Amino acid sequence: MEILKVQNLTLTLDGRKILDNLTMSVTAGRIHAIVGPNGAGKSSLAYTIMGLEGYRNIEGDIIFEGESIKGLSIDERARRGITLAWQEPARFEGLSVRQFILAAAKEKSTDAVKQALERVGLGPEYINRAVDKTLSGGERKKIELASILAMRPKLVMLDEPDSGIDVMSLENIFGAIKYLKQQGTTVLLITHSPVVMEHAEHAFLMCRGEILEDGPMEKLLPYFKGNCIPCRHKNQPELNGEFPI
């Protein structure tokens, strides 16, 4: 079943097309990856779906659970079950980890906070820590993911979920992503890491604001071996539709 459909989406910022007539369909209850080179528009696509300030003046449409959300604010989209985890998580001065996680949690209990933290590899000693500069980037990333686990959204977009995460903690992150799926959440992983992509079932390849290809993860994994898919990029060699090596 389709949970999200992006139709002919065009986003122009400062006179430059960031998303160019982009169309994609996201199946519910699966882990998807959006991959592509830096500057392809991956994060901009997530910001546009989320409805962030500066990413609302678009052409085309965004359909979520069969209804257009193009005119909805970020808060309204969040209430419908859409959320976004940033590549660089925000700091919230004055909030404890407990308060931060409980703010949008389905179950308002300390046990729910502890369970969410445990799933991302953090102990109960973090509950009363402040979400501020005393936390490392990796710790804030885990706490943000813990808040999403407690939130149980319908659709979550994770922007570079491995960014700032040490190798020892990666399995906690991947375990949390798998748990989101088990809870019925549809996951969009925005990444340029083959290690992250391998945890997806389906993938979209972006370049220059377009979806060039999509299909099972295994179909698009060769992209990370230095291969390209034919596109209109000025540096794309003439290869008659073949993958360059």
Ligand SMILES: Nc1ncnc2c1ncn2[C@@H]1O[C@H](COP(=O)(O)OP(=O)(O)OP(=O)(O)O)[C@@H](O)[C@H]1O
Given for the second form:
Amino acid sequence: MEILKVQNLTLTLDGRKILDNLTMSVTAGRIHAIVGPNGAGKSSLAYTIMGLEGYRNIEGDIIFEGESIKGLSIDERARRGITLAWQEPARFEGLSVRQFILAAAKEKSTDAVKQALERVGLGPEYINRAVDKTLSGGERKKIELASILAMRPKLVMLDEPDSGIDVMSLENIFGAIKYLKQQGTTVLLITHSPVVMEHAEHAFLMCRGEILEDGPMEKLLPYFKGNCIPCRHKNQPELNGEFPI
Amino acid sequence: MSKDLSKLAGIDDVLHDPETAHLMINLNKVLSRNDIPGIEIQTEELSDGVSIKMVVKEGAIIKKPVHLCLGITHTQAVQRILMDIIVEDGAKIDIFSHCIFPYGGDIKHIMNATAKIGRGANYSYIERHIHSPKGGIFIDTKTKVSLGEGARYKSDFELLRGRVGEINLDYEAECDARSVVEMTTKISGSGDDIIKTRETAYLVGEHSTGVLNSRIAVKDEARAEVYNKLVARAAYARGHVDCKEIVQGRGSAQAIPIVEVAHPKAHITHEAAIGSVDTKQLETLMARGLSEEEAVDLIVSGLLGA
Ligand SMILES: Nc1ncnc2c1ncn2[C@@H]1O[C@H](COP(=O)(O)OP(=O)(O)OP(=O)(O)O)[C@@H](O)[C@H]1O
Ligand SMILES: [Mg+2]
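Give me the form predicted together with the named molecule now, not the form predicted on its own.
After this comes the whole thing, all chains and molecules, with the earlier chain placed first.
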């Protein structure tokens, strides 16, 4: 069953086409990877699906559970069950981890907060810490993920969930992603890392604002690992001497 | 009457603890007090207020915070508080001051304070205001602090409950060698509130340190003017000014940071952020399902520590 459909989506920023007539169909209940090189437009696609400021003036459509969400605000989309974890999560002066996770949580209890923290490998001692600059980048990412576990969304876009995470903690992150799937959440992993890609079942290969190809992860992984050579970009002959990918 | 004040301040328990010093004043009358060893307190009733002189004896370590409750239960009154505190060498004291003006109208609270903190002494002062939600309160408070060698002074001013009315706040400190000063002001204004704050520190001794923090939120037609001045005149003096003001609705805010360095081995940094709440913070919370208004409230409450 399809949970999300992006149809002929074009996003133009400062006169540049960042997303170019992009179409994709996301099957519910699975872990998908959106892979592509730096600057491919992966984060922009996620921001557009979430409806962030500056990413709302689009051509094409975004259909979630059969309905267009193009006209909805961020919080309306979130209440439908869509959420996003930023590549670099925001920091909040004076806000405790507990307040931050509770704000997102379906079940408003300290136990729910503790459980979510535990799933990302953080102990209960984090509950009263502030979600500010005193947290390390990796800790901050884990707390972001914990808040999403507590929210129990239908669809989550995780933008580079491994960035800033140490090798030991990566297992916690992948464990939490698996848990999201078990809970019925559809996961979109945004990454340029083949290691992260391996945790997906299905992958979208993105380049220059387009989805070049999609299919089972195993099928796309070797090509992506080989730096997408040969380049399958349909516009390649018109690159004007630019280096492909 | 005194019950109203202590209840609003949330200090009912404290007033019954024989080991906690307190002084409770309504307008110009001392309603209750408790003295403990190590502190000498003298009070004098004035026609329009109270003069308080406090000495914390050399080396005295006051374990439990001393509570001052300064209230006005009238709807029209002027209260003048003169407070001089001497914290002698090596002494340590925390004072928690509750300023409770629950029935606004035409209320003026004027405070003139001085503090002399001896060598190696430690003084922390928290002033928390609770005002009438109706406004009509005018606050004018001046505090001058001198820090001896190796002394520490920390002040936290908080006006988050009720309407501000109009406030003029002025804290100034002069810091001797190796002393540390940290001042924080948190005020939330609405309606036609007028907020003027001034925090000044002169780092005149070597290795002295100063941090000036302001956290102000204004909405409706409220206006804020935040003036922070940090001057370093000695080697290895270090300082930082950090001002955050959140403006909503038709509110307006100004920040005037003055940092002055008059020694080549001194160093001061300064950061200020004024305006709407941070977009990424707002969008993060909205992406978790909070409405814009709920998200702004949560961000502001965090910033103000409310
Ligand atoms: N506001 C903007 N205005 C103009 N160009 C932008 C803007 N935001 C992003 N871009 C450009 O859009 C392209 C896609 O950026 P995006 O951040 O979506 O890429 P990405 O695939 O997430 O890359 P990375 O792997 O580095 O995170 C980049 O070339 C970027 O420079
Ligand atoms: Mg990106």
